[in-house]
Amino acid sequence: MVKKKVVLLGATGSIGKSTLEVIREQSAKLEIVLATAHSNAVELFLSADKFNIPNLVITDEQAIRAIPPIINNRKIYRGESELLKVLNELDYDIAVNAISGSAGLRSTMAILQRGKTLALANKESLVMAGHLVKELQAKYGSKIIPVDSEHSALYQAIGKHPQQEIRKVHITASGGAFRTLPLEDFHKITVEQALKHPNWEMGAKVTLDSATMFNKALEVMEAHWLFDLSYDRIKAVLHPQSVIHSLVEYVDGSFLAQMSVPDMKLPILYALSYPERYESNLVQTDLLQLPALTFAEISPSRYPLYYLGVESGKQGGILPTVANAANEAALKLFTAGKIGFTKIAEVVEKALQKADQSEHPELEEITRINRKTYAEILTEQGIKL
């Protein structure tokens, strides 16, 4: 059997680690030919030894200085420019983009320009540059298979059904760490509390975005681009148990859903095995052990950032980039103790109010506005970049 050659971007993060578990189980069918990390060089090198990964990339400037060009016969690349170059030259079948935040955007573009299959876990690629991503897909014939559990669920439930048969899609949300916390206690929320997700094991940024529900706004924007659906056909709903990962409502009144216990290894496995399904024991769901499944509306007073984010997506242009950059900056301020939890939404709202719209921004403008918005917010609070 010829193994699929996998590129893993963000190998030391939460999604990256889960991907490594999948590839360990499926080692007869999958092999990693390139793995990257931002600054966690030690963990990347350990994974390279375990999985015999021949090519490695470190992108953090400080971490780069201490690393020789070759370690244990493995080629070491340095910085984003070398990463983009190797993505353009290396032989691979599928790339998992699990880079956190806006830093993953240029890698998405590079993979799509090769006409490769992209297993996308980087929300910001579509949020900031969905219009450019669609243009690249059309030009180069590249495929995107979503890795987010919600979009993987939609991808599976839609299958080959044409768009005209879809009435709406429903993206489920756990509600994060503070779904039941009294609103009058929100001003007391600590970083440690916000980083404790009730259902999922995720990276810090995604966990914080789950607590504010900004992640769900990002997912609505993703769904708009992934499935070519207008915003009035995309809904999000609270589902605290995180068992049903999303639902497709068809024009005949039927709902199709994908469900399992919450574990990111399942959508990762689906993306890597597509169009097949590999036999696996990584995620097992016992129907008789599942809790009762419930659904509820998303409260604007509890989750204002969700509604701000969705509105920026509806407005389009440069505004989703502004919202995303402002949110990243606000999270940095929150984790640094500069602002309280309830101020995160206020920072984003202020940035959107100040923003000048640009209807069809190119990549350089998106990158410039992203950096400018982020830097201005932090500078106002006295944080040096």
Ligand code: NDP
Second form
Amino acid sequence: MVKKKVVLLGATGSIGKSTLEVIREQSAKLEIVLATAHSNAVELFLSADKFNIPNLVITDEQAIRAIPPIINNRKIYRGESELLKVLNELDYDIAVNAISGSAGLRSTMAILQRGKTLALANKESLVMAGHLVKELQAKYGSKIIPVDSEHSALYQAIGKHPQQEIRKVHITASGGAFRTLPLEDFHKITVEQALKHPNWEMGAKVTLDSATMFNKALEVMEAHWLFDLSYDRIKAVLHPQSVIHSLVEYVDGSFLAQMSVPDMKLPILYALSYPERYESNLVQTDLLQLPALTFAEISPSRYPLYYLGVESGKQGGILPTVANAANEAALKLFTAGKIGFTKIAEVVEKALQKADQSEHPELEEITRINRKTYAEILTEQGIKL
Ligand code: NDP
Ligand code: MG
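Same protein, different state: after the form predicted alone, show the form predicted in complex with this ligand.
Starting with the chain above, the whole complex follows.
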């Protein structure tokens, strides 16, 4: 059997490691031909030995200085420009983009420009440049299979149904670390508390974004681009158990949902096996052990960043990039102890108020505004880049 050749961007992160577990179980069907890390070279090299990965990329400048040109017969590439070059030249079938934050954007573009299939975890790519991503897909016939659990659920529940048969999609939200904390205690929230997600094991940024629910705003924007739906047809709903990963409401009033215990290995496996389903024991759900499933409205006073983020998406253009960059900067300030948890939303709101709209920004403008917004917020607070 010919194995699918997989590129894994962000192999040392939370999604990256779950992807490695999926590939270990499915080693008769999948092989990794390229894996990347930013600074965590040692961990990447260990995985390369375990999975016999021939091509590796390290992107962080400081980490690059410390590594030899070839290790154990593996080719090592350095920096984002070499990464983009190798994505353009290497032979592969599918690329998992599990880089965190805005740093994943150029890789997304390179994969789509190559006409390849992209298993997309890096939702920021769509948030910042959904309009450009759509253009590339149309031009090069490339395919995106979502890895984000909610979008994987929607992708599975939509199947081959045409868009006109969908009345709405409902994206579920766990509510993050502070869904039951009294509002008057929000000013006391510590970084350690915000980094603990009640249901999911995830990287630091997405865990913090779940606590503020900015993550759900990013996911609404992601759904807008992935499924070509206007914002009035995308709803988010609180579902604290994280068992139903999202629901499609059809025009006849029927709802189709996808469910399992919360574990990212399942949407990753689905993206890598699509259009087939591979037999797997990685995620097992026992119906009788599940908690009662409940749904509730997302409270604006508890989650102001959700509403701010969605509003930036509705306005479109450059504003989602501004919101996303301001949020990345605010999280950096929060984790550095410079601002409190409730200030994160204020930083984003201020950046949006100051921003000049640009309706159809090109990639160069998106990256420039992304960098500028981030840098201005940090330097205002005396943090050197
Ligand atoms: P992590 O922070 O755990 O991992 C990020 C990965 O990206 C690491 O391999 C890291 O390398 C690499 N990386 C970091 N900065 C850069 C950079 N500047 N250039 C290139 N590579 C970089 O993140 P997650 O795995 O949690 O998330 C990855 C993406 O998936 C995010 O967009 C997130 O929103 C999305 N996602 C995550 C989910 C989850 O469950 N974790 C769920 C749904 C979506 P190094 O280790 O060397 O720093
Ligand atoms: Mg998600």
